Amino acid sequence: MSDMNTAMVERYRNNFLKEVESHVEEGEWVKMCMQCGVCSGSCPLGNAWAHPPQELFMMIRAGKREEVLTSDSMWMCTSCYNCIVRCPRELPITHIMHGLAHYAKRLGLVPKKQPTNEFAEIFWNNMMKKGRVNELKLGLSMYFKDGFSQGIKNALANQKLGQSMMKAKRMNPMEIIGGHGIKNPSELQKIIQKAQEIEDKKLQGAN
């Protein structure tokens, strides 16, 4: 076998697959995919995927690191779990997709203006302040993330939803002042910070 062919084989084995197995939740399952396509056929957003799950898994096995980690496909997952229920090999596809999205974010490779990532960041920052989500502030942050004018339009377009949430006591206008929280949010923040440090060390080992 020529040196060039040997290098190509090593690149295929390499690899990105091992990286995914080590740093992506349930990543060790990727090599078990048999490319049947049941996952994308079962997904409510199947026709919207740039790369359906089985294609992403094949790309991982082929060492296409940049194409996979900069794809917006894993950000499309809505956690309906249809794919997991119907997968003939019972792969934890939903977990892998979220794991890939999380890993891409940790590496700073999230596509620009990615709605799912934007919501995740707003949700996370909201929850971290007091240990619980303040629905009113979360909604307002989403409405006004693209500016005041667009925020007003978004609020008016969704006023019926807001009224329904208030009737169901899922949103209290008074929460804009403070809102409920856990007893010791600082302790939660310390735990999360420690977990972050552990993740950072793992990430450094991948580079």
The other form holds:
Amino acid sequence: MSDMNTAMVERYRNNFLKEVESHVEEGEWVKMCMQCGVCSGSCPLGNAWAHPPQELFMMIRAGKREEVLTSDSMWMCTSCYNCIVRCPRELPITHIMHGLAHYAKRLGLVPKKQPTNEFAEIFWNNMMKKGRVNELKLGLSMYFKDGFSQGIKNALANQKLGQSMMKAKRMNPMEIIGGHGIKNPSELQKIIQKAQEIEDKKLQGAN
Amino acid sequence: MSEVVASNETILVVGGGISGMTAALEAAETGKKVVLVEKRPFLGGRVTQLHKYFPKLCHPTCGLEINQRRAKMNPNLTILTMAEVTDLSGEAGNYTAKVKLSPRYVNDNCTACGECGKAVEAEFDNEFDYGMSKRKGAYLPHLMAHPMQYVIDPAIIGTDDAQKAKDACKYDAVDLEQTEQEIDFPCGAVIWATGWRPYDAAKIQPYGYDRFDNVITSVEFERMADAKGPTGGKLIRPSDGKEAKNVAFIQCAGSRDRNHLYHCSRICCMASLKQTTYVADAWGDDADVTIYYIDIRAIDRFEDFYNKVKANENVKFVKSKVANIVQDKDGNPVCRGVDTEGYNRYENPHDLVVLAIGMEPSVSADEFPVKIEINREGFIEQSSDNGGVFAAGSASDALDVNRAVQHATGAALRAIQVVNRVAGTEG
Ligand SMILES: Cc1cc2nc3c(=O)[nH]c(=O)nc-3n(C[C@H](O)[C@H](O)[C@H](O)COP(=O)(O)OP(=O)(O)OC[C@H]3O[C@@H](n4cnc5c(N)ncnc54)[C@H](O)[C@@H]3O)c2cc1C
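Switching conditions: you have the form predicted on its own, so give me the form predicted in complex with its partner chain.
In what comes next, the whole complex appears, and the chain from above leads the way.
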């Protein structure tokens, strides 16, 4: 992926806004931001962001490519949609945040150990195996992502939650052996792989 | 009583605010016959409810007085108050207007002596003070009302109060038998000058106008600053009467916001800058003012005014649209947000928050009695499809008085051209 990153740097030298407009989902809205700050002030997790959305938009326009794409700010978005609802210019801010995170991911620029990214990866791999999410394995992979002893600690800490989920039939202990899935998961994997190739080509082909 | 003598060379002006008065007077003073139809019991419109005018900081009463004098002296002008146009049919040069006249229950004998007001007991929210004070059921709308006549609230008709008002009048001016009337008359051109109304602040949910007593609107603040207003000119907070020294202004409350009003209301920056001088005048160095803004729109010569306000150390400017307001345990509204100069998170308590509320057209698109071109913002567009109907003043856009009056003069000229064509004095 870092080849693609080099290619993009080459291509959009000094015009990061153009790059965002062309490759980030809903990126063409970034220039509409009037820097009023309502999004940042309305974000319930605002304190946790190094750069709130309003600042990210300004950084994009100022060409701060490296800082934006390697930032962990857009990964903090929980999709509460407060910003979209209140934005006086109707910018789809939540979607832009996800778009930026997605683009950074494709270019291989996500900060190491970024938890949102880690979860997304685990979720994706879990789902791709059988074409269905295996809740039990998903939970366990999350618990044990930072090593065995941390995993045991996590599991014990969340014991009650796990039991309640089983009681409510939200999770099935039998899923540990195999687990449910779609008929021909390898076909799904092929479809997704093809789609990914097409997407990558689009990105590179624009070169 | 209400016979209107008119012809298709008559110009009808709808709305008697500063724009409607201007258009009517300009046309009447060129010798045209004009009928001015005003919904409220008095002329002058919203400027009668302002304390001072930017940029000169003079009192609106001054300009109004001149216009009222011009109106009294002009035999070409017929003024109908408490009147509304319910239908307009025909075409340029040949319209028929239907006008509904609501009863005032007071006739021209009235000398505004005030005895009826003293005699009655029931009280109502005073619309002139945006409900911040009470008025009696027999009342003079405001001290400079034109016509200078009392009004009897229809709500007291049939009660003892009505009879008390009648009995108290020495001039036989109270006429409880008046009824609603509908009249129609011809006219050749129409000037539509129905003006604006403040956007409903309660719709801006995060600011809590409907939840917090100490969050008010800019139009209410104008009333508060007026010595004849609900607080006798004292800047105090509604919840507990405490002196309001730490006052915040929030710009673009409703304006430039696709969830509310698409347009920039244009006057609000200047109105808030003006209102900082009310706070400074009241408290001197104890004044502590904050203006929260996206960008200050003080154009042309208004820039000087802005610079003067900026020079006052007691006025702070925070470049940020406040995200929301909460209330602390002392009843202080607390403004929360992130600024654009450093992206600092703030949570600032104030004594009083004033929302610089946007202007929207006072007549909704579906309420016009005639087919007319309305833009996305609800204002009247200039269009040849409008025939002989011309907008004047803030019915056409969010305008300050200066621009509204210029626009109204232009509208008068257009209307004159139409009726001249009718009279055959042109080409
Ligand atoms: C907080 C605030 C402060 C302001 N301060 C200033 C200032 O300092 N200086 C300045 O230049 N401008 C100021 N303005 C702007 C000013 O108020 C407007 O420019 C002015 O009121 C426009 O006058 P108008 O005649 O167009 O409208 P209006 O004043 O709204 O008059 C319209 C008239 O039409 C009547 N009417 C409405 N509907 C009907 C109907 N259906 N039939 C008959 N009659 C009808 C109304 O009763 C009213 O009398 C301020 C505005 C705000 C919000």
